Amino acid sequence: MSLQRLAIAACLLPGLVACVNSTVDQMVFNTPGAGIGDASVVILGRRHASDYETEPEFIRCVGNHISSRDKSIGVVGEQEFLDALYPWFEPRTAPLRPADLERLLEHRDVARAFTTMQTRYMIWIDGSTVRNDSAGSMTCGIGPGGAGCFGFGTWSNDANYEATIWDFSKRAEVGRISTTASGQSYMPAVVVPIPIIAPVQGTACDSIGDQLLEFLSAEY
């Protein structure tokens, strides 16, 4: 077992101040070694809590950002594996432990469907990205000389997201990676708008999915 915490910080633009800092946890148990082969993976969102659901547009970056870097390893999309198993991944039905898998494989079309995809890891992730702490304010208008607008506007956000590593050929947990991520973000305006974003979605989806090439990929 290892268990690695990387801090890091990235602002947009030397002149522009829209920075986002980001911790990484990195606890892996057992990596493949020589990559995964023919074998694939899925990644899932969490979406069991009543107040947020782990965005579908934050799971498809962490598989995009997978797959171009390393084109070897198979993801499956996320709706693509939802419909092929529906409806044992919903919500209200999804395993919620590794053990679970074992009552799910007594279907026989979700054993099935398994061997088709070749699924050997399943990457769980749970969390969302949230805007907090809104300040200022902006006014528009139309006059004589035409349209625009003059204030001053900035915002937080917070990004928290856990990814949990299932080996389905082993039905246990062999990793996890956290991260947390939050940048201030800015909009002045003088006549036009101008919004000066801090990407912190993005930035949390780049340290995930850089932390899982580490354990998925034979050459990263």
Contents of the next structure:
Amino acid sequence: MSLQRLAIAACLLPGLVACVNSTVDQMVFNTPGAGIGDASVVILGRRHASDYETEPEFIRCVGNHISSRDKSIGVVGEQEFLDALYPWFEPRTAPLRPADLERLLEHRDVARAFTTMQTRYMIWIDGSTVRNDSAGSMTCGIGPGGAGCFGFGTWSNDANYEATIWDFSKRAEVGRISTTASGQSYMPAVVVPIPIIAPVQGTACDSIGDQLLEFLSAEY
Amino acid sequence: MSGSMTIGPDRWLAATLLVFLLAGCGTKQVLVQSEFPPPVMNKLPLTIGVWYDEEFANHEFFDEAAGRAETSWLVNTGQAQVQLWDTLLKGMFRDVVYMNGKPGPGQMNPVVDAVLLPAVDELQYAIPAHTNVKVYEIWMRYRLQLVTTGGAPIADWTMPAYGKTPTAFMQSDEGAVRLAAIVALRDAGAHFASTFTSIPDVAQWLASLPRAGDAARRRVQP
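I would like to compare: after the form predicted alone, may I see the structure of the form predicted together with its partner chain?
All chains and molecules follow, beginning with the one already shown.
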């Protein structure tokens, strides 16, 4: 094989992705027919569990997915929202039911902050992506003549997320979406390791983002 | 006389390997620094004094490695503690006054309704290498004392705070522990702000205040 062909192969291989299986369940009680208008939506991660934590980057990914596909929807950043309403949305103090919002609004400044942000929907996402079933082995070496790896590794990732939609104006839960995704990643190595990664978390983000768009956007 | 010394690639490689080996033996140091948001709540109509003792203001936690395979940890939270409590108290009370010295008989201090003395009783940490769970955790226990300017006790209680952060791609152990500590400090602020008026001795004291008691009770959060 010529040097040129090797170079082309080396460029193309990192672009390989493994397959991902994804399932989405949706349960919606009351969809806004004409979208949410000028109101904004905030997406927050639930962080009550002791053995996992909803990843902040997943929350950002879902927010970006929504705002990039429908620019009329204002998505308030998670950290911005948590800081603006500190300490009422920390893991210890966050409302667990829509009715608990009433208690928060007794604080004059909290009510004012909600009015300023025009938050119509609050979306809570709970879940995580975990790595399971790793197998294989890889050996890497370095010497005066160069370095390289040899071997094969494989692992599976499983993502499991649930989004709960609260209508802030009605203080009620109006929808629930859950998604699961799983995929097997591979890493063969003959001198150079070639990662063939299954984008499990990204697929879960797209799935849940698309479903939320159907709920929030007038265009979908 | 002039001259130059040339180091061969083999020596560079050996030096680099030595640096990597030594790096694994040192203490992992974490300096916790952060800005904290002010609490959004109705202020209590009180003038509160605060006294940070030296140990609190320079609080650090040191965990010495038990074996050669482990690493020592030094977590310095003092600066962040002061930053958090300053911001928190200014958002919770009408006025915050720094004391000249620890309240006690004969100590000259400004006149305030009460003085808060925060202290970190205990700090523990856990990293994935310890627990096989992919989160970094920090747990703290505070001892909080509310006293008069003369040092007479009003209330004395302990308060836990907990913070965790998930593992992330390209994130160092130090960075993750720092983030977990910031989450724990925010949790401490949330815990204090949401429970202060319901601590039995504090509630009793608030009720006994002749001029501010009723207003304070009306304005506290549910």
